[in-house]
Amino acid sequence: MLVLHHLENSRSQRIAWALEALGVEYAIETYQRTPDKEAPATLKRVHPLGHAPILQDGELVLAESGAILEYLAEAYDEKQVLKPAAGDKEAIVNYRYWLHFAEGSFMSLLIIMMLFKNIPKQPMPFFVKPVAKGISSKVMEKFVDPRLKDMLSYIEDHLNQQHWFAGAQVSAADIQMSFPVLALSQSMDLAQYPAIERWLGQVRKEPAYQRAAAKVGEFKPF
């Protein structure tokens, strides 16, 4: 049986959505975060890096959301609910691009944003705090903010032309993109991006997404 090793409030929520969409039988092993919001050491017993998500299929242990989604699409997606039909070249190109964009470009920038926003909030000598705040502000102003604006405009333009990221049907590209958009929506008003807001509303109405959220929860800010 498939086993999802689920870390609370993490990327593993996406894999629960995919499993629900596929309608396959699976079990959930849930892990609680430490007081520092880190993954517990027990996850390293499953995979050496101790990151979530982790999917176990018999003796096979898979990590990384994109790799897991591609594996599920290849091994269990008989009805093509995760991946567009091979003959639809445009949909396949979009599916593959957004599947990798989510972590390769988008999520990496959001992590940088989170780190530099949190630096001034960390305990430090009072005389260091203005310096830390100044450096963080400059990084946000000169590096993060312009890149985030470009990315959100790019996503908005795409979703103005496509109902879902890969076209007319929901796919693993939407599942992969859901976590960074949900995470960003918790700290930023997306009203100026109506197509992204429309898409996020569609995500929350997806029956498989709702079933997964009922089992593992939806992302919430720390």
Ligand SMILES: N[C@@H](CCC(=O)N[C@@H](CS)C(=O)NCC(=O)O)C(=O)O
Contents of the next structure:
Amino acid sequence: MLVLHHLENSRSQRIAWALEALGVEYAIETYQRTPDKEAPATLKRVHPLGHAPILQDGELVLAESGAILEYLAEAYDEKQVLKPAAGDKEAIVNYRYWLHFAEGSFMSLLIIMMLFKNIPKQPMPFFVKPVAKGISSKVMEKFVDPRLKDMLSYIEDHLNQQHWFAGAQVSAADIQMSFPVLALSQSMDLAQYPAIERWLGQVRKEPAYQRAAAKVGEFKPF
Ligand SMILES: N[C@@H](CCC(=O)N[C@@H](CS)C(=O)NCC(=O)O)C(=O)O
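Output block for the form predicted in complex with the named molecule, input the form predicted on its own:
Next comes the full complex, this chain leading.
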């Protein structure tokens, strides 16, 4: 039996979507975040790093959402609902690229953005606050904003040419990209990126996505 160790309001929504798309039987173990919004220590009993998602398949304990999606595509995807057909070379190249881009490039930048935006909100002596604000806004201006703009334009261009990230069919590349785009859409107006908004609308209409959201919820900013 597959068991999804799901941390509330987290990347494990991706795996719930994939499991719903595959139509396999699975159980959900839900974990609540601590008051500091971290994963509880109990998740470390399942995997040493204690980050969500974690998927258990019998004796096998799998972590890292991209790796879990690749595992599911290899082990359970007879009908090819997660991965394009091997013969469709362009779709496969796009599938692999966006599957990795989501965590490797996009989420890394969003985490830097979140951390630096939050620095000035932390408790600190009043005289340190202007320094913290200065550092935060410099990092945003010099590092985060230009890279984010480049990435969003690049995604927009791609989605102007492709209906889904890997061509005509929804795939695990869309599942992997859904989390950063959803997270960003809740803290930033994406109206200047109509193809990204169109794609997000498609995601929300996917029946498997809707079934997963009904079970584990959709990501909401803290
Ligand atoms: N790259 C990993 C990231 C895993 C990760 O950081 N998960 C977050 C949830 S979205 C988590 O467990 N955060 C709680 C914590 O760090 O305490 C993946 O895609 O699975």
